[in-house]
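Below, in structure tokens: the form predicted alone, a single chain.
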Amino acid sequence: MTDTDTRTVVLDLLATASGVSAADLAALPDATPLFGPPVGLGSRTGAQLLDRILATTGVDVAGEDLALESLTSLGALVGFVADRR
């Protein structure tokens, strides 16, 4: 699977968790934070996102990134998942 495919999968999962469309998420810069505007994840939706990423990609973000630095931005999350697929 390519990095582009991984980005699409992560954006789709993020869209489901956040309620922001995948198209709107794709237009955001990689430095966009996941928590707070414009993505708007909270602790509950963040946990749901991590569960969906694990179920869909097999990447255990919470288990492999104990400091959860991969959740600081859109690009960090996509890169983390892409590196481990």
Given for the second form:
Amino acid sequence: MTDTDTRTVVLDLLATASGVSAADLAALPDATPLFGPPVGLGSRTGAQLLDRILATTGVDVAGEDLALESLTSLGALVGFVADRR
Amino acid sequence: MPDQPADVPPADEHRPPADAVKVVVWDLDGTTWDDVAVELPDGARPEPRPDVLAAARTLAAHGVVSSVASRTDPAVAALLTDPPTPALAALADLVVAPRLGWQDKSVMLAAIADELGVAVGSLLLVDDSGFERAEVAARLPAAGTTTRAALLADLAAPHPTVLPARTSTESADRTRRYQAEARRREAAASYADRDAFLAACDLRLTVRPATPADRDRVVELVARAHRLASTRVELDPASYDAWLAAGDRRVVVAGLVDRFGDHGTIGVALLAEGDGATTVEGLAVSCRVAGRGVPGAFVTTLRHHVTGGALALPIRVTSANVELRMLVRSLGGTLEVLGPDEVVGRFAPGPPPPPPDWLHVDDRLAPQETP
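Please show me the structure of the same protein in the form predicted in complex with the partner chain, now that we have looked at it in the form predicted alone.
To see the whole picture, the full complex is given below, headed by that same chain.
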């Protein structure tokens, strides 16, 4: 699977968790933070997102990234998942 | 009834460890009542067994809620939603998140755990059908299974294993609180916008110093919370007193009320001062209030009472508490990794973020009581 495919998968899962459409997410720059607007991820929705990423891609973000640095931005999360697939 | 799976284990009961049961899930036909509801003549109603009602009341008084999983015509649910007899009304009054339909029991139990926000391992199915117990044991092995007779015998024993070793004065209200939560979900479904629903809930969070009267609830909350819990401290009433006496320490609790009712004490923070810094040695927030900005507002309120807003929150990482790490990051904090299952959440000095618009915070931490 290519990095582009991974990005599409992560954005789809993020759309489900955040309520922001995948199309709107795709238009955001990689540096966009996940917490706070416009994505607005919270603690509960963030945990749900990592559950779905694990179920869909097999990448255990919560287990492999204890500091959750991969949640600092959209690009960081996509990159983290892409590097481990 | 589906064909029996080839790998069904023996239909022995499987009891979760002591103190683990939060929800007892009752089968109906042949367990809660002796009849089969859909086979009764027109106008006849099943009669819940008095010993089952008494058992459910005992469980509720100790904070163990009752649910229902019954493989039957979904229309039988009307016996609980609009109970036609006093005995059925008594049963309905004790039940939360019932599941009635033709799904497998394992599927129903998973749905009940999801709705109540508890782990599957905290469920105990009471079912006099060996097939149903075996189906759950095979497909949802974390859940416990037992028979009505075995459960009643356990409750009649001097030290029932199904009951928690300790309860607080709030434990007996747990069934009511889950029922209020069901009303919240029903109301939320009528709002297209979640923020608008939350604004209409009149959510009021009170943060105050704990008093001696809070001790049992603090101990209980630290033991029961998993998703939003730092899980580094194990407390019983004696060790709680010893912890408090061991240094410059304070306990802060949070309570939540909304227009649907009183959630009771939903959060606790064990705070210790040392080397000019404040450490949250234990943090536990009830999962019942997740998803409405409450845990974040609780931590933020604590930061208002710490010099410069700097706060350290050590966390023992488990598979269940990723939400707490996520909370630290969502509030602008960082996580320092100390070991394979140890991190410290750190909030740098600076003004904490305001609570969400829909949440009113009543901060009762007076200066002389602050950490």
